[in-house]
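In structure tokens, the next block holds one chain alone, the form predicted on its own.
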Amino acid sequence: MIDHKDRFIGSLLGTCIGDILGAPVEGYSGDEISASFGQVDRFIPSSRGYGCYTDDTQMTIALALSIIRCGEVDPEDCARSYAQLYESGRGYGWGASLILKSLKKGADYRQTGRSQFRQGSFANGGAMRIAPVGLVYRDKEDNDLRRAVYNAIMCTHVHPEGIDGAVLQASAVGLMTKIEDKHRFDPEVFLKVLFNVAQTEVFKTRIKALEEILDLSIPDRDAISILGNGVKASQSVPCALLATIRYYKRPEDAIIKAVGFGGDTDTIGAMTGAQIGALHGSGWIPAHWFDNIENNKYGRDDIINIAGRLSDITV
């Protein structure tokens, strides 16, 4: 059996790692990929520097800090800690710049999550740093997850595509937490789980789509032309669960095969990690990704020590 504090520090590293391993191919198609790297399943530089991860990993670390100081979600402070952790070169969206900016500046969280878009963001920024609240509020009620998502994502988000995401991913992440043998996951038990969680129409679609290329056997390329790849919550994540759902017995290689469908790759990649981490824990990890992150403030060693204290949350 998995130990728990492990499955913490297994997701938040293999955010870490979907993140730094996808984030040199964003926006190149899977063919793209395939064409120029065979597959990615070593760190590539980037502008960031070797083994350095980005706004993904970031908001992530700042989300898990929030809730071990208020031992619960708190909408303001993680507002605050995400205004607290930016830097600009991890390669934040401009809205999102734009947000934590004025976060910094004293804007009111409760406003924020519009001023950008009159409906709010219906991207993945959400779900790409969610890991830690599935994780936490693993044995909530779903309208508490709900609430939880919400509150630790309205300062960004207010779309309800964009919190439908955020909550199908916390969701799954919080699932895998509680399999205790990881031989016995069920993908079938699993979509319906989350379909049942699902609000809206786009996601309760995507999600009967996974189930019929599961059914199917739809090969990988036929499938993200189905249910497409983009900074969409509503591509990426159904993404990530394919990932985890067709590869999950071989972690590496789910993450490898979630940065490979192409399109918005570190976020999906840091999205199945999240998954895969919380099913398998860390100890799956190579040493060519485990020795290779960055590790300077906020880099492996705390996030592994942030994990731990995570996971004497009780909420």
Ligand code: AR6
Second form
Amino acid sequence: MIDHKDRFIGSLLGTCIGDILGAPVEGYSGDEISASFGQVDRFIPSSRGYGCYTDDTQMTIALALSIIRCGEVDPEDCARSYAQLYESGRGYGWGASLILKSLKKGADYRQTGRSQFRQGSFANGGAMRIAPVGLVYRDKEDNDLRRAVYNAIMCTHVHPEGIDGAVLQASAVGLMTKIEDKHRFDPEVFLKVLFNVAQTEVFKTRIKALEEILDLSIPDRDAISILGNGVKASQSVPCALLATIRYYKRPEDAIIKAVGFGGDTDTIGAMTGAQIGALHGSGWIPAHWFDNIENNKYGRDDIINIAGRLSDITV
Ligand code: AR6
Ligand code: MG
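Okay, that's the form predicted on its own, but what's the structure of the form predicted together with this ligand?
Let's see the whole complex now, leading with the same chain.
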């Protein structure tokens, strides 16, 4: 059986690995990825450096640190934490980037979520970083989890789709921590639970589509053209769920396949990695990935330490 702490470590390292693998091919289509690289099963050097993560992991770390500091999700502290860790070279979305800079200068975290887009951002920046909330709030009622997710992302993501995507990703991660025997994970039950968690029409429709994709064994390439693989939470979160429900038995492969879907590859990879790590822990991570994750401040060893401290928190 995978122990509790190792699931937290697996989920945060899974986030980081999916992010690193996907980042150099962000924006490529699945076909372009196969033509240029075959499968992305190794870290590819990029302008950011070798083994370097992006905003997905940086914000995940910031959120985890805030939860450790406060013992729960505190919206003001989360906003401060994101702003503190923000580095411009990490590939942030432009709206998010402007918000984090304004938070640094003292903007009110309760106002910033609508400062760039009137209805808020519908992109996946809430979902990409939400694993720590899914882990810590795994035993909470749906409404409590939804509130914690909202508090964790309100400074940047208040659009109903951005929120629903983050809630579904957090729920998926939380559910994975409770699968005691990984051989008995049931994708159909998993999707049914998530369908009931979803509140927006678009997510309900996409989860129904995932059920059909499984039922009819629709190939990945066609599945992606049904779901979409862009920066919208309503596209990339279902893609991550697809990689998980189809490839969960082979964690390494699940992340490679997720990146191979193309589109917003770093985020789809990161979200799949968070789900898969919560199920399998960290023992499956191949050395050629583990050894090459950046390891300065808030790099691999710090992430492992942060995950361990997060696993001690009870909310
Ligand atoms: N109306 C129009 N465009 C929008 C809207 C909207 N309501 N919401 C988002 N966009 P942002 P993120 C578009 O800035 O969610 C990184 O690469 C708009 O083009 O909120 O944190 C990560 O790895 C905006 O710039 O940032 C993820 O891939 C873009 O969506 C992604 O960025 C991103 O939204 C996460 O970005
Ligand atoms: Mg990114």
